[in-house]
Amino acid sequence: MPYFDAASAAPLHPVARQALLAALDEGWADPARLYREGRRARLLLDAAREAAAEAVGCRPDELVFTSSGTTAVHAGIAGALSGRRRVGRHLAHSAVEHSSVLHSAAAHEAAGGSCTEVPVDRFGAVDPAAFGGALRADTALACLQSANHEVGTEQPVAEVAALCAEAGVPLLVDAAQSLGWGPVPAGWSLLTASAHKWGGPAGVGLLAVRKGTRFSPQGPAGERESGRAPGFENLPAIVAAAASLRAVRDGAEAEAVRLRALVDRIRGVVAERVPDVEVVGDPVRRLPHLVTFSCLYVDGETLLHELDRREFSVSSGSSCTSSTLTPSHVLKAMGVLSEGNVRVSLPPGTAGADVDRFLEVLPDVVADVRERLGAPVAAPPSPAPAASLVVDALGRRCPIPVIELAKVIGEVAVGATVTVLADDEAARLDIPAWCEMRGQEYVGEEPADRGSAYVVRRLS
């Protein structure tokens, strides 16, 4: 069964498996002890730290292992903010950061701090000048991911790092999605990553803090990992994570070329064979293995279930496939369609034949889902167009409000409006996105007795 969700968790690398089994036998003792078994465990831990630091591009004594990438982010942000509390309590971050960054930002605001969210363009990238403009005299920390986890867009880390350095602000880079493909551009002050993103075992994160960066670990003090990651080290998993990172990076250049060609094929064929689809994310400055596209008039959960029935494991940023039923903050920030969203992220070793079969299956799956939902088909214009129409989609989840809008847009005169009544949060994103895709004018949102009224003007 083809697994196309490496951005969530990559399959365990064979080197990680071998290293994990070996370390279970050799690295079970406490590396802080001076007897023989402890010294052997310490040698394994030191070797793992050196290998990981080499891949990150930092000194071994600047890197600690945490229990997850999320823990690394939380510890990194909290420690940097506390270390620079005399400078101020302002945090700047992009609108498309991983939820771990956003949760840390929310906790910081709840504790009396302030945050600035830097917007992104329709590709999901920040403008370095806009990011630099968000830095203030009281900015204690800036956060920018190296590449986006949902659409694959690479961020201008080097340019933003230069602006942060000029302003005297440390930059934390979340490199979870990109570290397996290569080092992060220089200039960062703190870096975080997660082993299961590159084929290491789950439960291992990295936190690197450059020398000279003011940092004050938060929470109860610990004796291990420089006091920045309390608790007993999971040494077998750490050894496996470091070994697999080195192995993955050794073959990353050649595999990136191969997977980029497969992703280019997906980008082109999906746009050609599936009507009413938008491929999102930067077409050039992006991760080599990841592509995301959004299909009009498709329910994301149904689409993923149907692909799973055909033995393809993919992911989505659709609200219907998330645990919170709220639209993806990444797609929202980009202003693109949130429903019918499919993320394909190919693990190393993906066969071209599996990609070809996916492209053969996808058009029929999308067509079947649309037919089930009653999506509109091309119809002749109404002989007597109305001056305006109101569509009541209250109590119905997207993509139904968009489908109902599409069904009636041809029934009003050019220049006339359709008002859609909806109380689903996704409609706030998807109706403007539909207008962008179909060349109609989104007039705006108005208050209604229930939910909101979204006004669309027919232009063609």
Given for the second form:
Number of protein chains: 2
Amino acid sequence: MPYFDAASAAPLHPVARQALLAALDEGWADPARLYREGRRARLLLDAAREAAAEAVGCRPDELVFTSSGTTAVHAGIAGALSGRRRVGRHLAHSAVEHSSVLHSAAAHEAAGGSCTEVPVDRFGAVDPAAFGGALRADTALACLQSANHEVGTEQPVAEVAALCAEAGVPLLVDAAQSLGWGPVPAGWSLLTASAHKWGGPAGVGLLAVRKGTRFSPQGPAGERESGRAPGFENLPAIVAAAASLRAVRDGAEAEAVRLRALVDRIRGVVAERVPDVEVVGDPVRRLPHLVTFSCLYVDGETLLHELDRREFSVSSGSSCTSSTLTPSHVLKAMGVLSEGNVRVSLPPGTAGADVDRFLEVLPDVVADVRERLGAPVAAPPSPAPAASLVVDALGRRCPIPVIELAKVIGEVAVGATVTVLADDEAARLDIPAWCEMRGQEYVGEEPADRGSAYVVRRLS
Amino acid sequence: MPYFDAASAAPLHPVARQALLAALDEGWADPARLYREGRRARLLLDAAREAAAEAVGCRPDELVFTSSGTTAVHAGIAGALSGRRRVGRHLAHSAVEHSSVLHSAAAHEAAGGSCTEVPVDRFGAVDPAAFGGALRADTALACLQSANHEVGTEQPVAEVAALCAEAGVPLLVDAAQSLGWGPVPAGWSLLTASAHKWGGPAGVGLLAVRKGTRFSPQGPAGERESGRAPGFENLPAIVAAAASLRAVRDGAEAEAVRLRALVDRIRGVVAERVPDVEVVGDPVRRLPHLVTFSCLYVDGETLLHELDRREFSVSSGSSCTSSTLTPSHVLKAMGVLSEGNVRVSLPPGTAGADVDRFLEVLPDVVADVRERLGAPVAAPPSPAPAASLVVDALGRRCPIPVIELAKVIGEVAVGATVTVLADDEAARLDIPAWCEMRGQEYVGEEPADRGSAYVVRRLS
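Output the form predicted in complex with a further copy of the same chain next; the form predicted on its own has already been displayed.
Whole complex next, starting from this chain.
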């Protein structure tokens, strides 16, 4: 039963399990107490902090344990913004940050602050110069992930850090996806991470704040973790998190090479054997274990179900697989196709044979889903070119609007247009992406009584 | 090695351990995902929520899991205050709430809100009428613990809940200390608790919000736990928390009877065999497993160390055992002695023989500590009554100011005064408490160049 969604949560590392069991016996007491059970808990907490700090590349007193990567991001952003409130209330961040960053930014704006979202290229990376250009005299904080959680693209952290240093702006790096693979390039002021991404248990995040960074913890005061993470320390889990970080790092270099080759194989075979597919993200500057692709004319939820039936667990940024019915903000910012989206993220130790089996199964699964949806299998016949056409896909969900477009494009004359009426959010992203993949011209979007009218001109 | 500090953290319950191990294998994946590992995690999460809701006495959709009791309190208070912001910004709470409530109240005041602290009697309980009197037209929320964490006194929750209902004010009950022993009396609108207090793992708290209670979650938005607890669910620990809550509840009634008898024995023997001791808290309306007493002329930290050397783990609300060097706010609000303070809280399963051994050891340990500090062993001789005296205890820490006072009180004539100059915070509480215990008159406190001057009149 191959599990290919390590970017959501990795199965517990054996070292984490072992450390957790030991710490359940030795580390359940309150580390703030003076009696022996408390002192023992304190020793375990101190040792875990030292191990984690070493892996992060900071001093132990710069690092606190939070209850998750999300709370680390929330606390880090709120504390840094407040610490530099006198400088200004501007926050700069990339358009493809994790939702915990975007939600913090939205809360900051709701409270009267201002934000600049730095766009990304088609691979999902920010341009360092553009990021530098977003820094202003009143910028209190900049946020940039080390690598993207949906498409794996590495961000130019070192270059952006240098520009931030020049501008005197602290940089928070969300290292949730990369910390298990290696340290973040120097230059960050704040760093956050999440243990269950590297095989540690749930319930543990990291927040490191470099000495000298102005920081003012928000929310009710707390006595624990330097006042930066409220509540009783989740100690056995913290011990397990630190132990497994050290363990995965030991094997990370070799495993990265191996998984990178497996991902290269996926990238190649998918592009070759699945028709009408877009493999997204940077093919080189990327996480070793993660690849994402989108399949035209495919319903993401059905695709995931079919893969699950064949025992492959993957995730998707398609709108139909999210509770909000909007496509992933990452794919949107990249301007790439979102329909039939699949993210494969291999946990360390993934067998090559499992990847091979996935690659054998995938083309047929995609073909089956397309057939069921009535997707065009080849260029449609064009017996008598019609004048411009209007397709009504109102009330129909992704990928139907694109399928309907593809079905009729051959029916209009070269130079004529097809107008698709659609009210599914994904159409806004997927119709232009389809045009780019198919070499047709995306003319633009016009308001309509219901939804929008997307106009496409046939070029070939 | 008897551990008598269950009120800080209870050792992991065997059922919690077993459930945790199973859930580490079955429940590590993201419960929001559609594949089988995610669905399995979702089933575990749903089952844990149902079990916890049953124990709390609410609907599953009224209950979310937080990362600790403290974060449950923070989120509960912030959300309820914000939800009723149009009604007003007044918060009423007892003076002896857990620090998480007091810190939330302080943050609320810092943000422009107002708070009323309802005082407690010498047993540590609020008077329902006084609590009711603190409710105003602009009161957005009232907070009352089910039972006190330092002295074990049960609060009149049902009576206060009725008054809150009458006034249309939601009541948040912090049930951290009592939930393992039984459900909270009906009438609450919000309820919080902490799993590691009942033998569950660290990293799990509960927040229940009754349907119909206005609630607006604060901080950055989140997709998990109804938007009320940010971050990836700490699932294996949640499963263990729910399983152990059910398990401890099964045996709670019988165990409460047994521990209540052991605590009664401690209360009796301590009062009888330790001279100059004050056993605090309500002797009847109290938690079954907890008792606190304070010993005159004793340094709390030394006492804890000596008990630890004899393998008894207890905690203390004395100022010298806290990092802030102020005595516990609970003892302060009760107006009882804080020096030489010891809290004994018995975990379920505590052997009677261990309690007996503690009671054998304690009197000698207290006597030893007193002897080392030069405390008066009997009424001091009074050869030639002096006029009023001034004792300079500046720069000297608790219990020295009280010891110095006790040494010289016999040297002044009946009706004359002793003035103690002291700058240790605990003196403000302990000198009046000593007067009450000794039948002397506490005249009052006067400002001094350094610290304060505490004036005591000899009556006998």
